[in-house]
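Only one chain is shown below, in structure tokens, and it's the form predicted on its own.
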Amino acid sequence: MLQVAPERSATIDVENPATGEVVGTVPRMTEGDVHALAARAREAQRTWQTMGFDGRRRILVEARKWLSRNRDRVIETISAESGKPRDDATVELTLGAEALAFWAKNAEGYLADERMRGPAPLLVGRTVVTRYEPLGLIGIIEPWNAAYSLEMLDATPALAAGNAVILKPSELTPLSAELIQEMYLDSGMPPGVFQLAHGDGEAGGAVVDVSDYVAFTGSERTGRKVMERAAKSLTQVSLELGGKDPMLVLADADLERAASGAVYGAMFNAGQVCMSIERVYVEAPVYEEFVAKVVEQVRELRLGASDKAGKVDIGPIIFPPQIDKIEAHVRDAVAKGARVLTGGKRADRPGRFYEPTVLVDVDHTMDVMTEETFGPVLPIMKVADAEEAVRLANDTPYGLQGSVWTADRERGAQLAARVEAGTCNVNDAMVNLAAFAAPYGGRKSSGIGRRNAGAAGIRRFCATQVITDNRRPLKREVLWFPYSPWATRMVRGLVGVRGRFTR
């Protein structure tokens, strides 16, 4: 009998994964819809780029603004879109608002003009100087997990630099970049300036196709399918991609302080973080008093469904699949000889909701170990000392982050350059992401480019023009050196020229 396959519906449904009900809907765009995007973005990019700095700067005040104004209908779209706590989503929103004002302040700077500076005897009599400009129009396709947050991260610096923007959401997580593209429109921003493409993969592919840089966020797997797809033209990338996140805790740490540490790096979103802490190393002589610690911490975790501040602490897991993943790595630790502590199973609730967990007797024989769980699982393994706890950390084919908690701060910088990683924290946990002038990025397989990154951040969405003045007249020149006699008996001693070769 012929198979017919199924029509694709024109439309999405975006749904609560907390409570299940639909929430929104958005379209799906196909590959030629994203190409008249791209036409109308580029026609508004030249506005936007003419408008000068203080224009723009102009208009990310006034979204700072609008923002502010906004606030609670934010926060609510970005917990109805995915489940997650009001003050989960509150970060979020902080996160865009700080932004805003970083860029509006800094990026003028950082997109000056540079004029070399520091002695070169081959450019005497000339000035050289480094110019930034936008590309033209940027690619942007974001993840699930903090949907708001990451296209502000991303998209603020691109538009700040005078590109035009097409962000691809989630398509499980839309809503909050409809509220972006409002903010811009309402502040004053030109239609066409900043554009989303919904849809599936159809629509991120289009969106690497038509964009002269993207900044993808995502998993490994589709990742690798961006610079794969962004090759055949040359685009270019920036992947921030998947963390096996390790934490090391010495003999001397604060141990109250590294079990709060670990609770939140490992439990803030339900897990559902690139730079989650994901798996933990615990010198033996306090190895039972820290899980003492962190077991008391988890038990209290209020996890389930809210539209209030201060009354859940876990949400649910926003990608359907990734439950199962869950499911799937739990269970192999606990086949391999692994201890549930506490939580190891669904929340018997409407909803997706996994239990906080935490696993002890674990080792690199088990999947929790070393690919990435991305849920509310904490799994915590005694080591012998430090250098096998960093040996340990090491052991994986990620490098997006990691932290080292002891009493010796000086000692904890020490071991922190050693673990292979885009950042290590000492006796700290994920605050990196708001420091928008340091890069935040992976090593390894855990991606390549930075996003913040202050000058750098900024100037990945520009193309770079060097502009060389001889400000002196031309009159007998040696072809292939400036006009100073002393340089050039230097250089004719050097290679053993003779006689005058002018113009």
Given for the second form:
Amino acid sequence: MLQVAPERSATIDVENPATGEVVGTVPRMTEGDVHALAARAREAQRTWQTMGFDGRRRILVEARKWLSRNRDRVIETISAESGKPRDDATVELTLGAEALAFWAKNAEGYLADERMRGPAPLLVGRTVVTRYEPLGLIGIIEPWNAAYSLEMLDATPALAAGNAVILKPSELTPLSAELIQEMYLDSGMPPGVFQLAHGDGEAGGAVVDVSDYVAFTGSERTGRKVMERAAKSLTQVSLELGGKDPMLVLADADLERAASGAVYGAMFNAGQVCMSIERVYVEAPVYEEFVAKVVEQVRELRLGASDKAGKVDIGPIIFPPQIDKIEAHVRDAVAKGARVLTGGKRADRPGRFYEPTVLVDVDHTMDVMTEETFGPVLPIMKVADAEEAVRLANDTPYGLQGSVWTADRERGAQLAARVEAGTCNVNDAMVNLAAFAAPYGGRKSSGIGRRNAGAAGIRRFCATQVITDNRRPLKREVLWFPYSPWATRMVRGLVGVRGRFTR
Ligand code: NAD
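Output block for the form predicted together with nicotinamide-adenine-dinucleotide (NAD), input the form predicted on its own:
What follows is the whole complex; the chain from before opens it.
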């Protein structure tokens, strides 16, 4: 019998997961719609590139002013589409504003022509210059957990380099992206340079097809699909994927500080952060005291819907199936012998909330220690020593972040270097996302490529071109191959050099 696919609605309702209220609606774009956006983008990009960096910088500076004028509206929108507390939304806005300031200040230097330095015996008499031209159209595909800040972090350098951008926000949190578009248009950016491809996987796939580079952030599963699809047109991709970030607590650590770091790193945004602390290994002598301090702090966290700053600490679980996964991880751990010291269940209240949870007596047979949980769950494991902690930290397919907590900063740095992750913080958590000049990204299944990353972070959105210039007249050519008179004669013959063979 003929199977008829269920009709998909032409629009997507956006629901606040803290209240269940529908707070907006966006179109569900088709492949055809995305191709139309791309045609418009390619036209607009030429104007944008012609404006030069000075013209583009003016717009980035204006955009930052727009953001301070519209601060409350942006924070309210981030909070409404995701349910997250106002304070978490404020962090997102701040990252966005800082990204505008950083690229407005530094992009010009990163994009300037670069003359090769250093001796190159085979290039005597030549100048070698590398140029950075915009690639054209950059596709940016983002997840729902920190939509606004990630969109700003990726789109700003892509635009600063002179590209047009098609941003595909998550279908769960598309409303703050509309404000980014409004910000740029109000700041004088030509229409078509920054556009939104609203929708689901269909729109996302089409964004891959039309782009010259795809910056993807999301799950490992979708990341693999994006890379496969991009391979068809040999389009470059960066993939910022999931993590299972370990925290290593040594016996000499300041335990008060380490406990606060653990609670902040694991519970910020209800644990829906790729670089959340997802598991903790504590040296045996301080294990009990550390656990007691963590539990005390976690029990104080306030959960709920947020309508003003400072009111709640933990928001809802944004993606409906995610709460089932969190529940399944805790259930699996308990079935295998873990103990719940606090939390351990859905919150008994309206909205999609999970109680902040601390688990002990955990080990690597449990999903909660090996798979990304992406929720407010902190499993803590006792280890004999730092060696065991490092071994377990690396016993994972992921490699996004990690942290080491110790009073001995030198030893901390040495251990951090042995954690197989894109970043490892010593006595800190998550702070590196705001280091725009430093590369942010993962190893192993946590992804490929880097965001932020200073010069490399903007040049990934560029086509490089090398121009060599032979400053000597041809008849006086010097061609010298240090180790082979034979090669020298041959090359001289090939290029028809008749000048004297000299050193
Ligand atoms: P997801 O992979 O389901 O979706 C990400 C985006 O891809 C969405 O916009 C979605 O619509 C789009 N998409 C879906 N199918 C697609 C397809 N076939 N082709 C192209 N695009 C498609 O991820 P999610 O659930 O939104 O986000 C959660 C995940 O993101 C977690 O694993 C988290 O760790 C990860 N994440 C990573 C980072 C990082 O920087 N490494 C940052 C934030 C989140």
